[in-house]
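Quick heads-up: it's one chain on its own, the form predicted alone, in structure tokens.
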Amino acid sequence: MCGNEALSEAAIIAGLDAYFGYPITPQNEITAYMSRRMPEQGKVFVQSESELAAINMVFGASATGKRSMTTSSSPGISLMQEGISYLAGAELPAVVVNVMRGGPGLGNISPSQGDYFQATRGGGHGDYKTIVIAPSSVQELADSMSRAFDLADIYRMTVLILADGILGQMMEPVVLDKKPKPPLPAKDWALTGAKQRPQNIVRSLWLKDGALEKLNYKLQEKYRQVQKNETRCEQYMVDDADIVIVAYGIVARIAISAVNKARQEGIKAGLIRPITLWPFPTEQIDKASEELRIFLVVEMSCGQMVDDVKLAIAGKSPVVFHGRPGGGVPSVDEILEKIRQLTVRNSV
């Protein structure tokens, strides 16, 4: 399956009740797939009039306790930021998928990783976070959907799947997990009708003196729990590496091939792949920097994740950046040549 269709079917298997979306390339296959499959399942599909409408429909469905999601690509996700902030303020679970394209502006429909700042810094107004998962294969993209919905329900927050045009369009074999799911946590906060129970109120407006400050402290404690429990990363040949590449998503797959080629040339290279971009694997990268190594951050952007890598390392090891913005995709040979240059520089 192509990545867009695989994530769609995986979301349905994960118990998706309602999908709301608006077409934009390179994620149109999701909307098309959902328009057929959701009615077949007796579930809700709405092609909204805009991305603004889609995210607010997600808010409404989530407030009733239903698993809801939307998908878009970079410019469309930008339009959703106000709604995502409202979801955070109301502590509502939701899943949002961003199949990134080149920017800024309308940019192009080529793959990019230029939305890292937007995804990992909240993106909208206020002190809030979203869990950000960055898969690197169609299988992992499909597997991420069930986890995303579970995390959204457990922590009552938005989970963002950060993919890109390559991952959404490419076709790979995929095994869809259809095993029975454990019971969902009770949603006693949901708007289900107040007959024979106290009234529930879902809101993000807090006007009473001190109420909003109290909510923000509550949110920050929740985010600390997410950082403690949900940080994920993969390490590949790091133990003896002199040069460690840090890359995520599709770039990490390209980087692994470069690492393998470097090893064939006798260059000790390795890879750290953040799977969660927030929470970021700061501790794992910090521990890897205790050895004298060079860190090479490779991104399809002008350099966004590199800031988090530098913060994690805190000056203990040199950090070098290599990026391709605006839809540029680094090749294996390109990364390998950068590794060679750093090897020569380090030996001198």
Second form
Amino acid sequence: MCGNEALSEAAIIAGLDAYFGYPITPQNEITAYMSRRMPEQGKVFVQSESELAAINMVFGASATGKRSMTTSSSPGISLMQEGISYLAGAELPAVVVNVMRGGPGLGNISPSQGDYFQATRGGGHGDYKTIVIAPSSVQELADSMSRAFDLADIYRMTVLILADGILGQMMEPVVLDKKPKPPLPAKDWALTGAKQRPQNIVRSLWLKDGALEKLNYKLQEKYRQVQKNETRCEQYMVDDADIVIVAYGIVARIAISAVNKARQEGIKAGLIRPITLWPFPTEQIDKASEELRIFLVVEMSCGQMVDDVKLAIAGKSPVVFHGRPGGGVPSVDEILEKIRQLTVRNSV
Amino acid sequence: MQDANNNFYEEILIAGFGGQGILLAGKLLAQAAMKTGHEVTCMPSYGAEVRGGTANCMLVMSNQPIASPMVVSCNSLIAMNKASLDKFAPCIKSAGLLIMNSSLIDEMPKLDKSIEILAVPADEIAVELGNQKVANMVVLGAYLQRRGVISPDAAAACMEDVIAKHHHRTVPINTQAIHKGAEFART
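Return the form predicted in complex with its partner chain of this protein as a structure block, the form predicted alone having already been given.
The next block holds the full complex; its first chain is the one shown before.
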């Protein structure tokens, strides 16, 4: 299965009730797959007239307590930012998938990681965050879906799956986990008809004096809980490493090949792969930087996650960046060469 | 491709123009690799055009977990037209294999002597079978026969998995094309 199809089927298994989307490459396989599979399941599929409509349909479906999602690629996700901000203000769960392509503007259809800042800083207006999960294989992309829906429901916030054109398009063997999950608490806030109970109100407009500030403190407390409980990262051969690559998504896969080749040459290289980009594995990277070692951040951008790595390390170890922007993909040999240069300079 | 510990790591590029069935050939190979118990990644890449743009497919097959799915240099190249051959021939590793569609490529490329070249008149063979569109399966059959990682039979058995249901009437001719290609590579 290709990544786009795998995540679609995994979302259906996770109990997706309603899918809303507007086509854009390189994630069209999702919309196509959903247009066939959702009606088969007796669930809702709507091809909206725009990305703006799609995210607001997600808002509406989510307000009724149903699991809903939308998917798009970079330019479409930009259009959705207003809606995502409203979802945050109304504390509604939602799952959004961004299969990133090269930007800025309409860019092109090749893979990119240029939307890191947008994804991890909230993206729209206001003081809010979304949980950002960055899988690095088709299997992990599929596995992330049920976790994304659970996290969205538990914390009542948007979970963004940040993939890229390679992960969406590439095919790998996948095993879909069909085991039923333990039920989550009932959504007593949802709009389900107010017979025999006080009415629920879903809104992001808080005009009463002090009400908005109160909401924001509540959101911030929720985000602290997410940071405490939901941060994930993978470490590969970090313990004895002189040089640690930090990379996420498909770039981490390429970087592991470079780490393996470097090890064959006797260079002690390792990899830290943030799985959640927000919350960022600041503590894990901070801990790894307690010993003096070089950190090489590799991204398909001009340098975005590198800022978070620098914040985590706070000057304790040198941080070097290597990136390919706007549709360029770093190669194994390119990363290996960088590792060689940095370790030679260090040992002199 | 195979080392002393019997580990193998085969990187393949299939390249041509949109409409030649590059992606279908890649999908079939990936499906067959999965069904025969190999680790496999398959990464298609194509222009925004439906027909006539560039199309290629990068595959990695191994008995070990695969880290990077990106193929920069390959053990095997299947080139379906001249432009793809010119672009990707320099990527073939020494002792590699080149399968080229000699129906659309009229001159032999100058390559390192260690590289084996098999010129397959794929379009002609496909036309003889009754449909030029199965040229992709002819070259794939030739590749499978020469490389020996997956048998042509194992690949042919996956045909129904990768061809859309409404095209299933083409399964027999596609299967024939695989075997014709394999036969060509044997002789």
